[in-house]
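One chain is shown next in structure tokens, namely the form predicted on its own.
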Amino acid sequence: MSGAEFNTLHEMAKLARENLSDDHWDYLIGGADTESSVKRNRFGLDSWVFRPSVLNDVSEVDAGTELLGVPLRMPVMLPPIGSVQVFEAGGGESVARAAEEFGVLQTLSSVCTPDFEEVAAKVPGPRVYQLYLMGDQGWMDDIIRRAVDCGYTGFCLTVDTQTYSRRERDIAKGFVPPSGSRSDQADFSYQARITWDTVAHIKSEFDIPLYIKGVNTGDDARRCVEAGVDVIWVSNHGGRQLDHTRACIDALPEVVSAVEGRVPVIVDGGFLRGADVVKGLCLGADLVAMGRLEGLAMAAGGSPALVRALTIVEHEIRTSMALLGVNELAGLRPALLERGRPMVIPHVLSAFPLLEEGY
């Protein structure tokens, strides 16, 4: 499969269900109890509309971009998946292809495979390395140490996973991801002792952008450029740990103020489609982060599928921006979104409407 039999979003959402289990499928779209969080993310994009601007010369539309010297074809990020191998066989080895081909950043996971150091030897270039804790202070030292050597150029801290949360489509089938990970069972004693004395004493250790991802505030943003942090990366965990958070494109704009420019902002929360994207930047992001796409397009055929996923929202993106009348990123901004009534029901996968006509 080479992915140029996709032509549309939707068709890889509809061959990802068919090809995985209700176990697989379900642990890809759940979230943690009551699922509210996954639909706020949802209600919360649907809830944002465009005001464009006409008569503007969009005959070329410039849509790359870059985050701490890194070149980026467009404005998104491969975030991290926890046991994307059940996907597709590759798992982060496979993502790692699929970014380096089309030119986005990837950041890997540390709880699917290959390891960290097989993905950098198979697949070197620049990539992020997303680390959960799971011993101690000495354990992380040497982990983050082993990640700088293998050609990392960034690190990040997950710090919405103090504990594991209650995923009732799991929990109800006794299904347990390969990262043997279950709210009953997972040991997170180590994730739960992360403070604001372990962002220091990385950035005091180490020569390594530091990302923190899972934050929602705005005090907790501008903590964060405070303390050093590199990149601040809205999050609610795809609404699969905290249930009732705000939808994250409703917390970044209070994010994006409390940091004034003065680091990166990545935000990521039920963004799948180009328009969600541009809505995202609109608002302040600098980069988007799209993992249930990421999970769908592997799912649906791996590597290439993913290269022809992330090949259509470029399209989506460009052709948003060219309908918005905005020829380059910079011009992206509040004045062109206003809050409005959503057309459709709030549900993971509402951005692929046909879904439900059968296409």
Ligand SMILES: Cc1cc2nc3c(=O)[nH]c(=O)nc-3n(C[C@H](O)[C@H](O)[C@H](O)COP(=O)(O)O)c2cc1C
Contents of the next structure:
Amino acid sequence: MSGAEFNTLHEMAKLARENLSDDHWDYLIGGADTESSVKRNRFGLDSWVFRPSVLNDVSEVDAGTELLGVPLRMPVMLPPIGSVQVFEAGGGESVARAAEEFGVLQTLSSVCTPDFEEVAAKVPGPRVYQLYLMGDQGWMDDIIRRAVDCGYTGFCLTVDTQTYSRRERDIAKGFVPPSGSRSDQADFSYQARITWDTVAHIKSEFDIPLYIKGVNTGDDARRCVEAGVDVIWVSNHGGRQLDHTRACIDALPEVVSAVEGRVPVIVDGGFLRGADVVKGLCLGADLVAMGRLEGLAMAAGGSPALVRALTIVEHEIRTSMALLGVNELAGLRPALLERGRPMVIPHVLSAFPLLEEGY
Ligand SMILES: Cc1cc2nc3c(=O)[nH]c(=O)nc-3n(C[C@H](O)[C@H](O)[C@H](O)COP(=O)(O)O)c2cc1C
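Please show me the structure of the same protein in the form predicted together with the named molecule, now that we have looked at it in the form predicted on its own.
Zooming out: every chain and molecule, the one shown earlier first.
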């Protein structure tokens, strides 16, 4: 099997593993320190079980949605992946092509190739740009202005990365992501100085929707709304930054309740299957971002493989909705879930049990 021929997501993950060196594989699946935040994301998702409603007409299931007026084929976002070009040479441009062909939004990382202006010139948007601050306010303002000028429809600040974490898989091997900084020696002095003043400055200077990525509590979410933030993104960076965080699915209800529907909420962290996405939507997220799924698909076969993976996720979402007795996203609600004890030992790939069984 090659490229985009897989029929299941575990086959995609297997292809990705075959295609990647140990360095690149560990960069993709690894987390910070003990990797407990990575495992907790999966543990959280596995701790919610469905309470389906029966005898509803599900002959037509609609998973389409929108974000700030941008129509989306399904409620999934492709999040920023730094150095994504190590998984497939086309990097952020390949992800952009898949997002455009399939019909979802991409958030492009500032630490991948090609750069944001080249991607914008080559692949039509809409698209969000995520920036790590590598310079002062003047430097940041220049980049935001250029992002607006070349057509980005959203600007994202990642606020869970004020310093770079200790990712032991990378440190132990001396692996340096090509467009990032060396994980144990990075200069994050500008990132470290991002504050609410930065948010106020961006909101007062620029007319582009602002996404704040890395929110984990209701208090911070409320403050974001008060500061005029346009989209709140619940994330622990896929367990790659602060170790021992809550699972993002468990932080989500508190954030949703604080936001009170005033702005859209995105969640990510451990979401690898359509049913995972449906759980996030039941608990009030508007979109779910899938980072390692994006990286695994890119490693399996670039843009066509990513389109194939999204198609499978879409099928999984629609199947889960139909079996829950819901035919449109508005019908997904907390009452369709309850807490349950996880059946599997959680780890970054435990969403693909057939991988372990060798199927
Ligand atoms: C290899 C890799 C690189 C990442 N690079 C970035 C980045 O440049 N900027 C950012 O905001 N988040 C980055 N993230 C975090 C993702 O955007 C997203 O929050 C996370 O992957 C979601 O968790 P999941 O991988 O469990 O789906 C990265 C994640 C991975 C796996």
